[in-house]
Every structure is written in C-alpha cells, then in structure tokens.
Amino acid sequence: MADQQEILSGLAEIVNEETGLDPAEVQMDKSFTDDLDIDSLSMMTIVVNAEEKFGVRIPDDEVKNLTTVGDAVTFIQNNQG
C-alpha cells in the first residue's frame, strides 16, 4: 500500500502527464478545477490512470466529491486493497 506522500507524488505525475502542469504545483490543498484548471475530460483521464496506478476503483458518483488533491489522496489511501 502506498502512503500519503507516495500517492501525492503518483497523482502529481499523472496530472503532469495529462496537463503538463509542474508536479510541484500539485499539492494537497489545491483544487483540481479552481487552482489547477483541470477540466472534466482531463479529470476523468486522471481518475482512470489513478485507478490503474493505485489499484482502486473510484465510482463516477464519487469523482464529484474529489474537489481537491487532498480529497483524492485521502480517497485512494482509504480504498487501497
């Protein structure tokens, strides 16, 4: 199981691959839409890649609750197998 920092680093890598954002900008308190300017299509790609990378299932109706990077890190950490 990945710890919080490993999940954050992995998400930053995924966001970088999808959007080109500097991984250093992907921090726990950043909003995916307001701070990182990630649109819904890119968010779905990030979710799919995060599911594959961390071996978790993120239901579609849960994605709307993952507004910050910290929300996503916590969800992944709590739902790893």
Given for the second form:
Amino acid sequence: MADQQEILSGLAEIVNEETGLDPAEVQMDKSFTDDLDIDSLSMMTIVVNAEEKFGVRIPDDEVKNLTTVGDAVTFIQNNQG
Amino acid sequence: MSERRVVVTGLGATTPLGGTIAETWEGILAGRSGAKPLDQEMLDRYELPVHFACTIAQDPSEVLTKVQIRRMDPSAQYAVIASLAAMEDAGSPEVDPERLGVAIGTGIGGVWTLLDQWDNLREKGVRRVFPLAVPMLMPNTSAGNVSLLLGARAGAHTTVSACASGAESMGTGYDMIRGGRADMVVAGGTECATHPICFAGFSQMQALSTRNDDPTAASRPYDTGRDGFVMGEGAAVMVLEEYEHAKARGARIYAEFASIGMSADAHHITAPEPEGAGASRAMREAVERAGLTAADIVHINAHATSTPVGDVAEANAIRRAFGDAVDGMPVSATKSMTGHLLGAAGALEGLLTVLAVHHRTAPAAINIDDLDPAIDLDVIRDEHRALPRGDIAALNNSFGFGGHNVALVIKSL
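Okay, that's the form predicted on its own, but what's the structure of the form predicted in complex with the partner chain?
Every chain and every other molecule in the complex is listed next, the one we just looked at coming first.
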C-alpha cells in the first residue's frame, strides 16, 4: 500500500507525463482545472493511468468530485485494493 | 480587384533525406538514397515481404516536446515540424490571423493512432482508449494542429486524394489566395503510413519493390529493372503568399506558384489510364492557366514512382500533353532517392520544383542503369542539369489511386 507521499509523487509523475507540467507544481492544495490548467480530456487519461498505477477503481461519477490534487490522493489512499 | 498572384516565400520539410528542406535538397543533388532497413521486430512479427522503406531521417523529439508527441499522430508531428520550419524560413511574418490559412493533405491520415487504439480497445478495454484518439486519427488532424499552433484563422483544409493530396492541397492554398480568402497559406502534405498494415496491403497489390538485398537501389523509376515503389514518409510544406503582400514586407521570394491543373481518369480505382488522357489534360490545363505554352516549360518533376505500369502511363501522358516540345526537356524522377511519400509526395516534389526553378538546377535520378525504351523522355541521370537563364517555368506531376491527376506550374520571378 502506497502512503500519501508516494501517491502524491506517483500522481505528479503521471501529470508530468500527460501535460509536461513540472512534478513540483503538483501539490495537495492545487486545483486540477484552476491551478494546473488540466482539461477534462487530460483528466480522463490521468485517472486511467492512476487506476493502473495504484490498483484502484475511480468511477467516472467520482472524477468530478476530485477538484484538487489532495482530493485525488485521499480517494486513492482510501480505496487501494 | 486586380488579379492576385501567388508566390512562394517559405519552405519546410522533414524527409527521408534530412530534417530540413536544405538537407533534403543537398541529399537530392548528391544522389543519396533515403532507404533504410525496417525494424527487425516488426519484420519478424508480420513476416512482411518488404524489408525496407524511406523512413524520416529526423527524430521528431529533436523539435517537439514529449507531450506534443503523445498528443499527435506521427503524420501530424511531421506536418507541424515542416510548417513551423516553413514559417521560420518565410521570416516568421506577422500576419493578420484571419488572413492566414492552412491546407495540408494526406493520403492515409492517422493510421498508427487508429490501429494502436484498436489494439488498446481489444486488449485492455474501453477505458484504455486514449481520449484524444479521434482527433489524432482523423485525416484533418494535421491541418487542425498546424492552424492551432500558428493561430491561422482564414481556414484549415485537408485534401485527401491519395498520392496527389500534397499537390492538391497546395492548389487549395493557391485558390484561397487567388480568390481573396487569405493573404498567406501554409500548404503541403504529410504522411506516416509506414505501418505493417500499409506494407501488407500494398504488397498484396504487388505495388512495392521487394529488392530486399539492395534497398538503396530499389527505387528505380523508368529503369527496365523497376519492380514497384519504395514506401516513404515525411512532410513538406510551403508558405504561399499574395505577391503584393510579400513585396510589401520585403519577403524573399523563391518563385511564383503560377497555376494548378486537375482532372480525374474515371478509368480504374488503382490503374492509370494507359494512354494518359486524363493526366495529359491536367498538365495542359496547368500550362494554359499559367498563361504559357508547352515551349515555355523547361523542366518536369515527374510523379515517376517506379511501378512498371505507372511510369509508362505517365511518360505517354507527358508526350501527349507536350508533343515535340518534350524533346530535350529535362525530366527529374526524385522518388528514386526519397521513395514515395504518398500524401506528402506531391508536396515534397512541389518544393523540389520550386528549388529547381530558384536554383536553376534540375536534379538527376539515381538507379537508372537501363532506361526503359518505352519511356520516350529526356530523363536526367548521373549529373543534375542546369536550367536556362531568363524567365523559366517548370511543371510538377502528381497522380493518385482513385484516378486523381494534379499538375502544378512554378515560374521564376
């Protein structure tokens, strides 16, 4: 099971791969759309890659609730298989 | 409005001979072949009968970011590389975005994306299909991406007419400027069809050379030993500009894009009409529309793919269009070096025709050891040929499956 820091850095890697954003920019309090300028199409890819990396299922209905990076990290942490 | 003339003010390309049009032109004049062995793993897996192709010389990651590469089909990557280079070559002009257009053709479109994502769907399910799959595989993906990057808002067009696509797209750009819809158009063609399905399909059609023991000698248009074309890939783009607009900004002008002639064979889906009636009509129309006669044309860059049937049909068509004026008219067959770039072929050859007129140098073909007696043309071999001084004009031919015939006339200025 990955801890919060491992999930955050794993997520930062995925975001970097998808958008080219510096991983250091990906912090718990950052909003995906407002701060990181990630659109819904990129978000889909990030979610699918996170599912694979952390062995979780993130339902499409849940994605709209993941406003900040912290929301995503917490969801992944609480739902790891 | 007085008649609007169209000139060429920028050139850009990524080809089997180099990452720029300058390197490509040097390679052409040096008589280099762009043929390279195909990836061994791909060959083993699919047992392809053809073991080589003219793949691009440049790694796109030298120019594009990792994210751009992830989000664009290779065909669009090539188009973007060529378009940015062409705009830079034109002096990175400041143009009213609503007067700047894009016209980039392709024969096949995003075949790599289509099939990669089909594999993802079958092997991993719907959620593993990339959300950008559709905008990456659609044939207009290149025109769309280039328009987006350049902020070009006069229109973004895609002509799909097989191996005439690149030439026809440049004709679209020419028409946009002539008709007053734009002052500048980034126009050309792109292709990345070096996918196993394309090798398999063309092989089943017996269209590809299988000279596997000697790839650099495989593309041999007009030679008696020709046995099919060599697959190529890449992109070529020119900046077309309204003459007064170019003059007003002090642009360097390579040549005038004088006209386009087009026709359709309505004969067979793949075979050219053997007497060349349709192709010759396109050539005659192009010459007439340029306000010229056959005697004014001093050079032809032929389509000349190196297929046994196509080369003879084209030679017949040239003879039919020009009559005796073709005697002593030097004919280049540059696919002997670049391979056949399909939807980018007409664009690359359009650029090479511009350079031939600009530098007054007609390139020589390689690999013609024994000129087919059925080819009654002055084909340039061994040494490139100097073109006359004074006002000159040259013609570029492109033909495509489906019966498309496109001829362009380029004039010195």
